[in-house]
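Single chain ahead, written as C-alpha cells, the form predicted on its own.
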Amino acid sequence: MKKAIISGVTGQDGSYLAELLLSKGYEVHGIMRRLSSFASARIDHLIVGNPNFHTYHGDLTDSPSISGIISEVKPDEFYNLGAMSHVKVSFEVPQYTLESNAVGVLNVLEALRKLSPHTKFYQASSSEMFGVPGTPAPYNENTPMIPQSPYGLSKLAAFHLTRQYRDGYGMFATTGILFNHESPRRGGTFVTKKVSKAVAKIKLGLQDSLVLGNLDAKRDWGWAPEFVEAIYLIMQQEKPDIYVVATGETHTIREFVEEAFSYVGLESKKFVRIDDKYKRPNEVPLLLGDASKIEKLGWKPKMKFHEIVRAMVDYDLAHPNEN
C-alpha cells in the first residue's frame, strides 16, 4: 500500500485529491493547521470510518512539525497543496504569504531531503506566477513569469526552489503550473463561490445583492477534481518535469457572474454592484493556459464553463446556509 502526505488536505484540491488517493488503494495522511474553529467539512466524512485516512496537525512554516510527520510516515508520494492561497489577501499579509508559500515549500523540501528522499514531491504552482500585460497568450512552461502579487511573487520562489532540489539533488520534486480550477467546495471568499452562492441567495430571497470589484478579468476555468486527476497523472510520470494544466479556453468575471443570474431566470444587472475596495492593487487582465504537454499524456478537460458555474449555482441553491 502506498503512503502519501497532502498538506493543505482540508482544502478544495486537497479532499478531492484524497479521495482519489484513497479510491486507488493509498494510505493518505492529510496535514491540517489548527484553527479555533473547526474547518475540516470538506473532509469530515473521510475521517470517520476510514482506516487508511490520517491526520496531523502541523504547519508549512513550522519545520518541526513537518519534520516529524514526514519521519513518522516516510511517505511514497508528498503533495504540497498548503498555502495562502488568495490573491487579494496577499497584498494585506505579504510577508505571511511568502512565508507560507515560499519558506514553507522549503521546509518541504529540506525535511524529505534528510529524512525521505526516495519520496515524490508534488508542488502546486500557479497560474498567478505569469501576469505580465501584452505577453502573448496562451501561456505554457516556457513563458516568462513575472508575477503581478506576493501571491504569485511566492508561488514563483516556491517553483523555483522545487527546481533546483530537483536538478540540485536528483530529488523527484515535479511541478503543475494549475490555471483557475472550481467546483462547489471553492472557498467562500474566492470570486467564483461568492458569486455562486449570492446567486443562490438572491434567487431564495436570502440576500439582496452582490457587491463585486473588478468584472472584465480573464480566467481560464476549469472542474477542480478533473484538475486533481491530472496533479496525480504527472506525479505517476517516470521522471519529475513541469506541466500546464488549463483548458486553454478563457471568459470574464461579468461572464461568470450573467451565466449564474441568467440559469436562475434573474438579470445580473438588477443585483450587482461594484466597490473599489475588491480590486487588486495590481490587476491581471488575462491568464490563459496551454496544456498541450499534459494532454499528450492522455489529460483533458472535459466539463465545459457553463456547466461547472452551473454545478456551483446547484449546490449552493441545496446548501444555502452552508459556510
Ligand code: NAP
Contents of the next structure:
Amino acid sequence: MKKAIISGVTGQDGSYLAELLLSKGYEVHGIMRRLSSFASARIDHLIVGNPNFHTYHGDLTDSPSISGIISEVKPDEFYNLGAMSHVKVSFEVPQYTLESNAVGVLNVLEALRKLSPHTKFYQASSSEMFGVPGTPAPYNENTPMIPQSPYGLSKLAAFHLTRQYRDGYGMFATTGILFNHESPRRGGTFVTKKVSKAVAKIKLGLQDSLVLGNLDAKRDWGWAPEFVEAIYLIMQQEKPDIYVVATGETHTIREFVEEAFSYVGLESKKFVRIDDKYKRPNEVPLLLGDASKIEKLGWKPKMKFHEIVRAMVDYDLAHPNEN
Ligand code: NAP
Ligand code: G4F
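Which structure goes with the form predicted in complex with the named molecule, now that we have seen the form predicted on its own?
Now the full complex is given, and it begins with the chain already shown.
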C-alpha cells in the first residue's frame, strides 16, 4: 500500500486529493493546523471510520512538526498543498505569507532530503507567479514570471526551491503551475464562491446585495476535482518536471457574476455594488493558460465555464447556510 502525506488537507484541493488517493488504495496522512474553531468540514467524512486516513497537527512554519511527521510516515509521496492562499490577504500579512509558502517549502524539502530522500515531492505552484501586464497570453511553462503580490512572490520562491532540490540533490521534486480552479468547496472569500453564495442567498431572500472589487480582471477558471487528477498525474511521471494546468479559456469577473445571476433569473446590476476595499494594490489583469504539455500526458479539462458557475450556484441554493 502506497503512503502519501498531504499538507493543506483541510483545504479545497487537499480534500479532493485525499478522496482521490484513498480511492486508489493509498494510506493518506493529512497535516492540519490547530485553529480556535473547527476547520475540518471538508474532510470530516473521511476522518470517521476510515482506517487508511490519518491526521496530524502540524504547520509548515514549524519545522519540528513537519520533520516529525515525515520521519514517522516515510511516505512514498508528499503533496505540498498547504499555503496562505489568498492573494489580497498576502498584502496584509506579507511576512507570514513568505514564511508559510516559501520557508515552509524549504522546511519540507530539507526534512525529505535528510529523513526520506526516496519520497516524491509535489509543490502547488500558481499562475499568480505570472502577471506582468502586457505579457502575450496564453502562458506556458516558459513564460517569464514577475509576480505582482507577496503571494505570487512566495510561490515563485517555492518554485525555485523545488527546482534547486531537483537539480542539486537529484530529488523527485515536481510541480504543477495551476490556474484558478473552483468547486462548491472553494473558500468563501475567493470571488467565485463569494458570488455563488451571494446569488443563492439573494435568490432565497436571505441577502440583499453583493459587494465586490475589480470586475475587469480575467481568470482561466477550471474545475478543482479535475485539477487534482492533474496533480496526481504529474506525481506519477517517471521524471520530475514543470506542468501548466489550465483550461485555455478566460472570462472576466463580470462575466462570472452575470452568468450566476442570470442562471437564477435575476439581473446582476440590481444587486452588485463596488467597494475599493476589495481591490488590490497590484492586480494581475489577465490569466490564460496553455496546458498543451500536460494534455500530451492524457489530461484534459472537461467542465466548461458555465457548468462550473451553475454547479456552484446549485450547491449554494441547496446549502445556503453552510460556511
Ligand atoms: P485553500 O482551500 O486555501 O487551502 C489551503 C490549505 O493550506 C488549508 O488546508 C490550510 O489550512 C493550509 N495551510 C495554510 N497555512 C498553512 C501552514 N502554515 N501550515 C500548514 N497548512 C497550512 O487552498 P486550495 O485552493 O485548496 O489550494 C491548494 C494549494 O494550491 C495552495 O498551495 C494554493 O496556494 C495552491 N493553488 C491554488 C489554486 C486555486 O485556484 N485553488 C491555484 C494555484 C495554486 P487551514 O484550513 O487551517 O486554513
Ligand atoms: O478569487 P480570487 O481571490 O483569486 P486569485 O486572486 O486569482 O487567486 C486564486 O487563484 C490563484 C491562481 O491564479 C491561486 F494561486 C490563489 O491561491 C487563489 O486560489 O480573485 C480573482 C479575481 C481577482 O482579480 C480579484 O481582484 O477576482 C477579483 N475580485 C473582484 N472582487 C475579487 C473580489 N476577489 C475577491 N477575493 N473578492 C472580491 O470581492
